[in-house]
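A single chain comes next, written as structure tokens; it is the form predicted alone.
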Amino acid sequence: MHLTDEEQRLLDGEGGPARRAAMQLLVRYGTVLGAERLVDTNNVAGGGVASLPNRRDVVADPMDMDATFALLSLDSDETFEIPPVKANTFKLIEGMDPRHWQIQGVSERTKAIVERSQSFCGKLGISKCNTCTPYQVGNVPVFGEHCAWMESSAVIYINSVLGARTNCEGAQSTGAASLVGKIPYWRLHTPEGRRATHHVRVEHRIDDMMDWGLLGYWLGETLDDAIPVLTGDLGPGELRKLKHFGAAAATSGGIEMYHLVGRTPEAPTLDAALGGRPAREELVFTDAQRREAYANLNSATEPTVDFIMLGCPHNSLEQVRLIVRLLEGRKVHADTALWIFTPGALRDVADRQGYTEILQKAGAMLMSDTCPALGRVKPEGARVAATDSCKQAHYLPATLGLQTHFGTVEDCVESAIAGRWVGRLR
């Protein structure tokens, strides 16, 4: 790998032991990937320091944040102080909601670890947005900007909808990138690596959120980590729908980018999206594929629903408003918990709008900073869940052992009121 003079100095230790460890990691990582060089980045979205329950158990003392960052974000057993970040860095999703941690069943020890992690991130200069959707709360990279982002649903969104450039990074590569402002230049950072590989013709009208999700889920199952370009009967794709669509495609497979002809910035035409090359394969999405994806997402055999989760990826304010309208003046069933997730910054706005109070009166909870699948949080005794999220429907059976129903947000709200699943594929 070719290094600039600045990069070589960092590798030699000129910037201190933590930045040296960061460069060592990025050089190893880039070499394995076949990257010939690094590229500058000033936009990192990562884990900060691990406080999620599925990661902190591997460290000797999760309250020692310098050692935790060194091990989990730099792959180093050395002991050294972590300096402030060099790149503009955003903290992704956390392990609990700071307002409702007790309702989520979070222990005092976990709460203490999360709070220590948050304080440590602040000291390093990491912005604590605590959401899987940084683009909803101020981090909106521009077209062509080189980024280093974790979180599959965020990666596919900024690559496809905004035209920013990032591969799906991990805790180590984003941790290292935050300290030195570098990331390996390969695949989706390169123009040729962003070209579509497969052409998908959509022959069943895609309009509502659920159908965008089902299309994405089928794409991921079918294409794994390819880059599809889509044409055909696609209705309007607002932020919330494309957020839902991309999250589903990145969950069932490894899709990190897609093109919609005439809509996404790198696909003015089908030929442009393909880079002048023929597609490796042409596929068709019809109602049969839609029904297959719906069946794959509905694992529950019991009609009773005791937990309903809305907001994965985290809900926009528009989505919260819709739920408020569906619930206002009504009551959630006494045996059912309805949890709605949104970024903390948007929950603050929802508080001022009066949305939080309306939801509370209906028996629902507006939460932030985490989600059931990543935070491992759920109502005590919950066995059967329902969600409008393909991602949560995919993960909840494995991560929390929940039977899961999948449907529209309207299906989920009506089921919350009835205490049983009332959704169906229309």
Contents of the next structure:
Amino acid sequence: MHLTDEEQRLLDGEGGPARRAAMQLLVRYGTVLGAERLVDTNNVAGGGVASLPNRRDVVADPMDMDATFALLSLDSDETFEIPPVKANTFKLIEGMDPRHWQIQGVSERTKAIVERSQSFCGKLGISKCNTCTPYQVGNVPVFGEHCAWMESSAVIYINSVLGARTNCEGAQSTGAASLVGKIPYWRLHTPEGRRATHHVRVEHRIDDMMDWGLLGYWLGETLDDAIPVLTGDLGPGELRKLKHFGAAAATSGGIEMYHLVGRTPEAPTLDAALGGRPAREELVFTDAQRREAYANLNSATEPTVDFIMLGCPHNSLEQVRLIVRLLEGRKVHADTALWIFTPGALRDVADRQGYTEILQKAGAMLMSDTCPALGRVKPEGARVAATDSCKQAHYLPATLGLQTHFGTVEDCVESAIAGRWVGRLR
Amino acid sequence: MTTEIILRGRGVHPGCAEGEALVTRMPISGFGGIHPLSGTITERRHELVGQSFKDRVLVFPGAKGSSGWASNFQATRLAGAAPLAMIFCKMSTKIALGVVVMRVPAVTDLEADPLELIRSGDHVCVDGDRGIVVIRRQP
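The form predicted alone done, now the form predicted in complex with the partner chain:
The next block holds the full complex; its first chain is the one shown before.
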């Protein structure tokens, strides 16, 4: 891989041992990819230190932040002090809600690790937005901006909707990128790597949140990591719908970018999205594919529901307001917990709007900073879950052992009140 | 008599390892797809659900799903549950970073489809230095 003089000096240790380890990681990684060079980035969204399960379980002392960062975020066996980040860096999802950690069943040990990690991120200058959706709370990359983001739902959003450029990075590549402001120049950083490979004709009208999710879930499962361009009967795709659509496509498969003709910035026409080449394959989405995706997402066999989660990816204020309208003056069933997730910065606004209080009076909780699948938080004893998120419905059986119902937000709220699943495919 | 097939490709992590193959035609999710402390596949609708790749040669098309792929496979190494080696078909950032942090011999870009030629239970040698895979099968 070609390195600039500056990069070579960092690799030689001029920037200290942590930045040298960061360069070593990027060179090893770029070489496996077959990347010819690195590209500068000043926009990183990363995973932080050891506050999530599987990370805190495999290090000798998850309270030793420097050693933990070196191992988990740089894959280095050496120990050194981690200096402040060079690139503008945003922290993604955390291990608990600082307000409701006890209700989430978080142990004192985990709480201590999360708090230590948060304070360490602050010292390094990592912005503690603690959400899977940095683009909802102050980090909106511009068209063409080279980024180094992880979180598959955010990667697909900023590539497709905003026209920013990032591959689906991981904890170690974002850790390294934060320290040196570099990432391999590969695939989605290059103009040719962003062109559509498959054409999908949508013949079933896509309008509500659930249909956008089902389309995404089917696409990911069918196309793996291709880049689809979609044409056909697509209703208006606002932020919340494209957020849900992309999250689903990046869960069942590995889609990191899509084009909607006439909507997304790199698809003024079908031909432009394809870069003048024919599509490798043409596929059709009809009601049959929609029903198949719905059936694949519903893993619950029991009708009772004891845990309902809304807000994956983290809800926008518009979504929180809709739940408030559906719930106001009503009461969640005594045997059912309803947890709603939004970024912390938006919960502050929800507090001001009075939403948090209305939800609490109805027996629901507005939570931030974490989610059930990643933080592995759930109400004590929960066995059967329900959600309006394809991503969460996919992961909850594997990560928390919960059988899961999937439906619309209205299905979920009505089921929360009834204490049993009342959703169905319409 | 044992059949032997030799495949050439690109070594992407150095080292040599050999053992019993575990083959799937389905891509694997790291986060939410495996239990890293035991190396077991946990994805509900995966054809290998319940099986472990620990101490076996994992042969699969590639990575999918969450960006936590490398973190979860790094955790398999730290927990002693990593595969012995990896053979895969499709390059991606998830798998490239995973190869780096898992630190097991790995080969890709093989001259023939490993998912066609290797069956679970075959004895496979992976030479990550030279990019060579040797498959041995008892009749």
